[in-house]
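Presented as structure tokens, the chain that follows is alone, the form predicted on its own.
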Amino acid sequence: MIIFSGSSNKHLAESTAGGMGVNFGHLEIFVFPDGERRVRVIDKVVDENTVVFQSTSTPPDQNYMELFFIVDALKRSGAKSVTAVVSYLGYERQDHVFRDGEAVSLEVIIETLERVGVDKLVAFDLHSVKVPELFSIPVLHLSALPLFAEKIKNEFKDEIILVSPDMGGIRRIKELSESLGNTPFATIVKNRDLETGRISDSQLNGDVRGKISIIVDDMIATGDTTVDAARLLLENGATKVFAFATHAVFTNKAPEVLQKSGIEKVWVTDTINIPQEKKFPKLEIISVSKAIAEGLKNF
């Protein structure tokens, strides 16, 4: 096996190599003036089994073709297979139509992935435990939550509640409240504009008073969603308000809304590189390339 990286989260992918003891690959990948890249494989792939990392956050489009043109290169060079590590699946909110005449993007997205040669892929907590079935191809749907479920053992000894920040979220919530002996949960309704994306109202389902509140939630993107889950949350007599979520995709000023809010502690995995100037002081980040590298040994 060779892992090869582009250049969303070539970290990731150094440290996946690195735990596994298993060659990391080099790429030439050339900017035009214009923009448009330009991908060479320099080692050689014949016969190997290839493992390419890619990021597909922001900005997507660009990542994305990015690693189209990698998975050609490889295949065009003699690759055996393609398994693509796309730690955040970029468009995956976009998974059907929620208005009449638009896109269904994550189709597109997808068709384009399978068709350039991607044999297998591994994300992290896709926005929907269907969006695999959207595949043709084996598709690794790994979590953080294990990650999650570990620190909170470890962080909190005082009685707590897990926070679904959305109704979308409840699973994922069972699924961590059971991990933690079904430590108790509640959630929060929200109504929000099809065509802005903004919320108009939240109400809170459960009694947090006197409690710890964890919110717990697939990403982050705005910051907007936690720190008004947060708001309610101390409103409703939570104690304390602490936040957990597997991809920082903090756009805008996601990092300067969530230091200055009621949360604590923001805990995120690495699943998106975060450049220097998007960490804050309230932000720790979980790695996750063990879980990355025993779901390669096995898949």
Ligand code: R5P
Given for the second form:
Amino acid sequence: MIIFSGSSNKHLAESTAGGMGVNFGHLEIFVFPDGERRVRVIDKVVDENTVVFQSTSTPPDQNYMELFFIVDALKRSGAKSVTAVVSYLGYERQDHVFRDGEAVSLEVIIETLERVGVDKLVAFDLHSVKVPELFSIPVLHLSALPLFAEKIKNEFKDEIILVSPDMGGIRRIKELSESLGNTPFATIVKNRDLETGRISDSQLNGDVRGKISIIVDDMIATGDTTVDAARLLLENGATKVFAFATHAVFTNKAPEVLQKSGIEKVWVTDTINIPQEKKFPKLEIISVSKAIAEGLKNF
Ligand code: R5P
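Could you switch over to the form predicted in complex with ribose-5-phosphate (R5P), since the one displayed so far is the form predicted on its own?
First the chain shown before, then all remaining chains and molecules of the complex.
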């Protein structure tokens, strides 16, 4: 096996390859003045099983195009197979038609990934458990929940309540609750304006009074969902609020919004690379590289 990486999350690829004792392959990625990319595989890959890491986070289109070109270059260079480790699958939230006339962007992405030659795909905490069913190739769907459960067991000794900040996260919160010995959980019903994407209102189901509340979500993008949930929990008597999310999508204002909020600490993973300027004092990063290494060994 040879592991390659696109530009978006090289650190995760290198740490996974290092942990597995697997060779790290070399690519030449040249960016022309107009922004176009030229990708070339430097190592010999004939009859090799290859793995490409790319997190299709911001800027998603550029990161996807780069991934498509890497896969094409590997296939043209004779690779026996290409497994794409897309630790954050951009466009995963656009998995069906929400309003008449919309494109199903995720289906376009999946068709392209398969058409350029991806043989297998490794993904992390997909927005919906149904996403793997949209692929024709095998998908290994990994989760950060076991890592979060371990962290919660070690960090919190007082009474806690898990909180899903929206109804889409109920399966996730139930699974985490079970793995923590049926820890109680609460849910928030969140409504969004389908045109602007902004939260229009939210209601809490569950009793958080006097308890440490732990919000768990698949991703934090603007931070609005997490911060709005924290506000609601504190208004309803939670003693302290903490947050866990797998993907640190972090649009520009998110770090500031999270740091200024009533949340004590935010844990995210390294499925998306977080540049120095987006790190903030309340943030802690948990690495998923061991989970990916384990997953790749048996996939
Ligand atoms: C929504 O369904 C997701 O699970 C996240 O709650 C959401 O995408 C987070 O986005 P933001 O941080 O912009 O509210």
